[in-house]
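Encoded as structure tokens, the following chain is the form predicted on its own, with no partner shown.
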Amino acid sequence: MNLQNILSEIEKTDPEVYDRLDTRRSVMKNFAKASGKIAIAAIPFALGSMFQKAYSSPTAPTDIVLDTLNFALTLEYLEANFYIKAVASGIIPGGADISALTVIRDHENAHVNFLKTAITAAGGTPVSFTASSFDFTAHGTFPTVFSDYGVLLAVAQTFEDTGVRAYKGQAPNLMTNNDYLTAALQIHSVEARHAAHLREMRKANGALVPAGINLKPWITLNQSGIATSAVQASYNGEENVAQGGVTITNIGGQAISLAAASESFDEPLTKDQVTAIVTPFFA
């Protein structure tokens, strides 16, 4: 049994079967070190093993993933549940907002669905929130919420932009499973989309807007943009300038503010930093 020729015909019709593997060195190597120990007989159930492992089905997702699905779940449930109660608050203006929170509403409630299947068919159990579960004053923070528009934009951007740093921090964790690291990778953008939408929004209302601050569909620095300090976690880290160990600013000798460089990237916000901002709107 030639080996050599076995392995060369594969890799004409796979050249990235090394790759799967390791390298071509280390396949060869690691037969010939089994030569000496195993009868000519077993070795196509070493090869077996070697296909097995070069082009087995996808592994069952690890508790690691189920629990990262779970929590942007919780995240998605928080948001689902927000727009909810905006859209029914009836402080809302006809027409162009009217129509944009109600699709953000469907947005969310769509996400909802999507985890929760996608997490009962991986074998998991969803988590499941009712809108009792939930105090979007965050216990007093904002008492106004669903009676003062402004202050409803605000939250409902605040709770955006954490929404995208937090399926930023979570991506790592889900990279072993293409399928729901492109899931979301999809939710990701249309968070960031819901976001900048937002931002416009209370630009044009322009309550809560700090005197000065120029409002843009992306976070400049740390700047929420928005008239009170209770925001700020979601914020805070937005302002660096340096990515992958580059730093940004004037880069290949251009003119490259430092607001332009923080603008230019999204920074991930950890579990743990997401779980303190978000609990105070848990009852």
Contents of the next structure:
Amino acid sequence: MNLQNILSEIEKTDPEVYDRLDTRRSVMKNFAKASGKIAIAAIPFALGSMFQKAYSSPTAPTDIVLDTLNFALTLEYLEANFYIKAVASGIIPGGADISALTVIRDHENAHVNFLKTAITAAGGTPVSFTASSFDFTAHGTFPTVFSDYGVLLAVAQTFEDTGVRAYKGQAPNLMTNNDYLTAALQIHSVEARHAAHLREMRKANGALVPAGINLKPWITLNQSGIATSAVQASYNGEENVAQGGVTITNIGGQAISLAAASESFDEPLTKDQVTAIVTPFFA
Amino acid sequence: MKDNETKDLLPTFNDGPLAKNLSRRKFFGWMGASAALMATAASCKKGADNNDGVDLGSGDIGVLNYAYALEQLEAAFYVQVVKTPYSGISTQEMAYLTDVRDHEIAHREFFKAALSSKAIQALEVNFSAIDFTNRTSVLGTAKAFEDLGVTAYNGAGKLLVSPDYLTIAGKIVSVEARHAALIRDLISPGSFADMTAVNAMGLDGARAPKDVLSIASGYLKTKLNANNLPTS
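Could you give the coordinates for the form predicted in complex with its partner chain, as opposed to the form predicted on its own above?
Whole complex next, starting from this chain.
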């Protein structure tokens, strides 16, 4: 039975099938796009997904919500796999350091599981990655990521600060669903806690902190606090001090420095910006 | 505030089922249970539903005024902390707390400017329970305020209609979370995201405005009326 036959059969019981499919243009487009890549055996599943979307109730999570959750899941897989290898690397000092990185690893694993469950519950298909999906040297940019503790911490800080910006940028895409929006915000602030702690760890460790830079738990201007330009894209734009048309520097006659004004608001990144940043870490 | 009171101010969030075992029903059931818990907490607060006090307003303006109220409280606290440092404060701690003060003032002034004529009045605070000479009292209160702020913004996101306001709230909440992590590490190194803040699913807390305000009201002389805020 080919696709046309299936649609003809459905038309007998639902004369509006073509309208339904047509008004969900993105579904058809996605299907056409996906069918070029997927194996023949997977087509029935892809069809099922297409019809589920075409017939889903108005309150069901929309494509944009599922896409956003899968984007978040992709980032969580990246982080979780990074910390799994980091904790197992044997180069992390015992005590406070290994404890903190273990806590963070466990949170990222919990985020992966939470998002997988949420996407499945919403009728979507979670993306899936394994350890071999990633290259944490970023194709040679960080060759010592799991043998040099300073590099390991620098990459970790960058992942967390980037994660915070990524969730922030995606939040508006989840506004149609209160549960998912709230859950994403609850992950977002945990990533910020991680970022703050990793910055404290890097300050104490001192490796790769540029001379003259006072590394803080919050982001000053567009400073990465990492002595390489390779991570700069994760910090560009953080120097912004205009919020909703309001200039924060010295606002209301208060002595708010340019540095403090930039620190007091974290900035979002778009999906494209985040994708460009993390793509080198995929094998 | 006494030290032991601070510890009990925020409930733990680690009693939810593990995410890997969550079915669809359990997933939404957990969400529902949290909401029910919050509703119960709110209903236990005497006078929570009366119409006394400064009206925060409705819609997005109401939510922004709610955030403005919390930022006023935080800013006033850190202004006092920096003005009268606790005994034994280190140079590093003073630098951190001065930064946090400036961030909270920036947040407060941002909401005041953004709300303009819709902004609520300046609030009067009540810090009689805080011993500003005592490190434990000050940092314990700071931790409570920062964790409370994180749960407040996390719970308020869904109340906003404007995506632009949601983004701005997001820009602020992650800075509050950075503060919370730092303050927690000053009190107890490594407690930046422990199980009193982050549950077994790796999620921070999220609180409804009434639950946040029932805690915050202990530090405010001015009464607030949140009855017109959106609830979803």
